[in-house]
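There is one chain below, alone, in structure tokens, taken in the form predicted on its own.
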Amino acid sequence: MDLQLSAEQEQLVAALAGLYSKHASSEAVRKAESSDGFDPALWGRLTEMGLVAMAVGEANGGWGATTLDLALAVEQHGRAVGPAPLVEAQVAARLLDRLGDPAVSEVVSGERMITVALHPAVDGTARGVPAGAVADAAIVLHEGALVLVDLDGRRQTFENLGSLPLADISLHGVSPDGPGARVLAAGPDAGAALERATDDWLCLTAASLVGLGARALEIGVDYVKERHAFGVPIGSFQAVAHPLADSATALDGARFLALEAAWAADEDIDRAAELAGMAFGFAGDAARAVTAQALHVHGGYGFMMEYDIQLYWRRARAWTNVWGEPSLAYRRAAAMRLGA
């Protein structure tokens, strides 16, 4: 396993960092936080460049990006908090072009925005679909099939720690092929199909969680280079630096991790859905842990809407539990190796 950037890589990295930093500013962020967290500008960005073309294979007319890439993509979105659904559509990109169904060529056009339900609908709802609250239709696995449903009047969105534009869906009254829906997969088809669209989203997951990650320990180590104490910078305090040290060392672990999943889903099947686990839960136990530290050392401003750091704290805990804690992910990796 060679996880050397390529040209192209790096050339897509500096190309992603250029167009957050614009685009995605905190500002941008907080402005977005009235609006279900959703940033219709950014939105069109993104699908302009191509970032949601890139996860669908170039016969249905996207990129035929490897996984490696996607990954490298969503963890500059991790950085900026990017205020759009970037995974979610990643995801049901490729999950459509999985499955052959026409509806890909109208997310690759952007003409759709097309999100994915993690887990199945229970009672006639599937409950905190990500994306749910502005995306035009929904794949959810109901009643044994995967079904490709209009949202429009059946959504239900509520408010989150991270502001995500998350919403419960309601399946009532939907028939297989029934007027607003499509039946994409049945039966044990159905259910393999969602398990491999969640490790997909676990996988991608774990790197925006280390871009985010990331940027969080930048914005606590400026603060501790600035702010002053007994004549010096905080950041000369042993009980400071130390912290922040054991964060970037618990970072690096996660982005390899994350970046070795990514590899695997293209080149070590086997090992896929295992990886996607361990690389979902400890990136998600690293962003958290960076994120509390980061805001610490800020003290009683950490928690000011006004300061960044919080911005990262609070979608370092809603995006893991948009899917599960990431003690879950682990007793999910472990039932993968143990085949329990």
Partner chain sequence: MDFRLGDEAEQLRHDIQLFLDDLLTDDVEAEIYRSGVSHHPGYVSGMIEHGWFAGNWSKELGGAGLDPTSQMVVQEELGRREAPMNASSVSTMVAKALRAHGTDQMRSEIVPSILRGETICVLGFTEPECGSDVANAQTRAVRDGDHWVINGSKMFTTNAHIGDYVYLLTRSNVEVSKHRGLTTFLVPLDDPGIEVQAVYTLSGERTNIVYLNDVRVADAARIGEVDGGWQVLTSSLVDEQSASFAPWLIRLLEEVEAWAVETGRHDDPDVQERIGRARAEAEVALLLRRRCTWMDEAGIPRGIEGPMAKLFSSESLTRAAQDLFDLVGPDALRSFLDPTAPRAGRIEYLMRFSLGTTIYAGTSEVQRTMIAQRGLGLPR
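Alternative state: the form predicted together with the partner chain, after the form predicted on its own:
What follows is just the one chain, with no partners and no other molecules.
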């Protein structure tokens, strides 16, 4: 067993930590909230640095990074609650890469942002598609086929708890050979490809949630060390300290579970998909708990928009509901395990 990152991984993490601290401050995150939760400047830097290209295999012009590398990258993204749909772009890029679709080159070059609808369209609409508000195109399972569809004129955005670039995508009038749409896969392959993309999304979102949670814990811990009540720092009260200790423990565990899930995907280990579901469920639970606690220990300030902790709480709840709640991921994992 070896839990040490490689030198290259350490470099990647350090480079990203630097990028996010410069270009995704909480001011930037707040500013992006009024424009679909998207910061085009940050997105430009991320694509320039190759954060999407890394997800694509070398054969298709990408960097051929491992899932583990991606997980380490999005962990940093999560720490900053970065206002850009990095996970979705990476997951879609992997999907295009696997299907060998020519659009992959536009994704590698940064020309187009492509996302993926995590659930099949129902009655011609894919609801709540992540990055749907800002992507150029989306991959949607529609009437049994996996379709790449241009989003101009097809999206309806909506305000949401996490200030995320979500949108409902209408597939009305899409025809396989019509303009702005292309069938990527059909039949059982289509469903299987979406399932695989969902595993990727669960695994990478788990890693982002770990980063988010870890930063929220730091914010909470810093606050309770400084804030005094009844003549002592409030962090000395067991009612404050003990839940934070539980969260620190859960987050350490969530991190290893998410990284194990990523590693298992790279190594093509049987349990990889099961681990992805478990990792999402557990990281989701941990991120929700720690953001709620860290917010609560701020007292009235936790409830103020001016303090950063609410940014973390809102995204922890939103990221864990874009696909579905943690308990659904546990069901998914156990169904695989129990062969049901």
